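To begin, one chain is listed below as structure tokens, in the form predicted alone.
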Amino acid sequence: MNFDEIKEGFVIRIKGANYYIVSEGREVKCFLRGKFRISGDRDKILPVVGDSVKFRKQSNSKSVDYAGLIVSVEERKSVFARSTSFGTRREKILGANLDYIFLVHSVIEPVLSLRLIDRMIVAAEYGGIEPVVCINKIDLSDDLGALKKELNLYVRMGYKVLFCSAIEGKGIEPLRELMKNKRSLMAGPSGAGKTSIISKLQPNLEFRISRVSAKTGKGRHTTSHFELHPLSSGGYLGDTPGIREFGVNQIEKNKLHLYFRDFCNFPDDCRFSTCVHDHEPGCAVKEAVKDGEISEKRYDSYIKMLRNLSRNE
């Protein structure tokens, strides 16, 4: 095969070999150049959905088959990423320069964790990317002022918190608003609804929903892979598979604390420099909790990320 011209586009898909690359408003069908496939590090160079690639387009293709050979990955101006099992820092990049981590959890079913959306926005803070709390199911819940109130603490924090419900079509428009124009991913636990969120945003993508075990109470998911599919609002909307584990162990210790905006106007107080938050004593980011300043719960999510990080050190 011969190929001529680079080009520029971003990868929305990936099967296999096969990289799916939208350049000039056109989906072109890719494979790697081999160097890509010798280098050291490959979790870090071989493209992720999301990367802005170059590729040499095939000469007089008229088909998308093998249309291009990637040659460069360009510098991520954003990174998703969890780490791939506990006791290491290795870490499986979920998808690259995009704008919002939508992160979905239910009120029940499964039942809403407060600790596993502090280590998604932990993860969302590290790569740079803004989190968005999508509380769904809400047509489930109790006493929604409650949850409200519940969840306030992130709101006071900086980050969007949108309520809603796909069975009854609550608060779809907000979330439709912000995609616009945007590359977003929604990402949390199995069941929570990710894709049936995604079917009210645009009816016509073919997603399967996912529906809870009612053995397990864990949602069976059903996307096996993650893509960016095109809104007809404008922008690119990918969803992952459904997570019921999600470490940062990627992140070093001491640095765990710079990605907890309730703590940032703390440890520049602390009497000794490397405080960690953790047993020093004179550690202002304590005295904070105790005053009401950082919530009791926040901390406990920290304390929890913070011992992990040790043990696996």
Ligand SMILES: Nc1nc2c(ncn2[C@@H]2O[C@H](COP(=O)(O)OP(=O)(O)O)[C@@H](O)[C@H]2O)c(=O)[nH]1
Second form
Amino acid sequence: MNFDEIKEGFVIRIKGANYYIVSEGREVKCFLRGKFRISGDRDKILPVVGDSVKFRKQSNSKSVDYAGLIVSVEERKSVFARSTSFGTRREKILGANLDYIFLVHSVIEPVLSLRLIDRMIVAAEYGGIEPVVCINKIDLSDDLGALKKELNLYVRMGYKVLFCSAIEGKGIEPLRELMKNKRSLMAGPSGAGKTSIISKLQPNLEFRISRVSAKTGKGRHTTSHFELHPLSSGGYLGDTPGIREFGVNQIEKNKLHLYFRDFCNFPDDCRFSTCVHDHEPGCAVKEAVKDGEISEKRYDSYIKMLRNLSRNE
Ligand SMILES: Nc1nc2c(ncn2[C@@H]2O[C@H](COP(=O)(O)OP(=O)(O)O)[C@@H](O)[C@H]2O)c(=O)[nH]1
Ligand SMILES: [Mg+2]
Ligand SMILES: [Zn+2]
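Form predicted together with the named molecule structure, per the form predicted alone context:
Next comes the full complex, this chain leading.
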């Protein structure tokens, strides 16, 4: 085959050995050959969805579905990863360069769990992705004011918190606005309404996304596949139907606190520089919890996660 001309693009879908790249507004089917290097320190890692790549376009190709050869992967700005098993710190990188991860949770059915939200936020912060808390099914809430007050905790930390009802089509516009020209991922417990929200964002997109998960969702523990789908208002969106658990066991115990944004206002105030804000005396974080500057719920989430990480070590 004859290759020339290096082009740039990013991976939106991987099927077997085929990598589908968007480049200059077109989809290009590419493949890998041999070993290649990721610029920076991650060597010999296979591209994932969202990776920016350089590829050699096949010359003389008239077909839209022409082939290219991926020659390099650019350094990742963010990663979407999860730990692969308990008792190890191994992780699997599922995606790269995502701008937002929408943490879709419902008021009830399934019941709202701030602890799960906290865990998902840690996973997002660890990967360098901006999380957006999205509370769906507000039509089922009997006290929306109280709910908003409860969630205000995240607003104070600087996170975006959205409320919507996919059924009633309420609160969808701000979601669409945020997703515009960004690469986003939907995540959250099964039944929270991810698919319903997608169908309101862009009719028929939910069918394309479901098809992806139907094909790959054979075993619920094996699924870790997602694709990025173009949004007609600009940007790309993926769903994570099979990624049930947000494993964060790969995080080092003494680094966990770095992913709690609200703890970071007190970085140098603890007596011990190695303080993980657990049983140490003179801990500024614990002091801030006592003073109500840090929410007790957040601290409880932290300790719970810390204990889980300890169990792994
Ligand atoms: N009452 C109410 N039900 C909803 C809403 N959004 C989704 N549902 C229902 O919740 C169930 C799960 O929704 P689905 O979109 O499949 O959730 P997913 O598993 O996160 O993709 C379905 O029966 C939906 O009809 C909502 O805003 N209000
Ligand atoms: Mg779904
Ligand atoms: Zn401390």
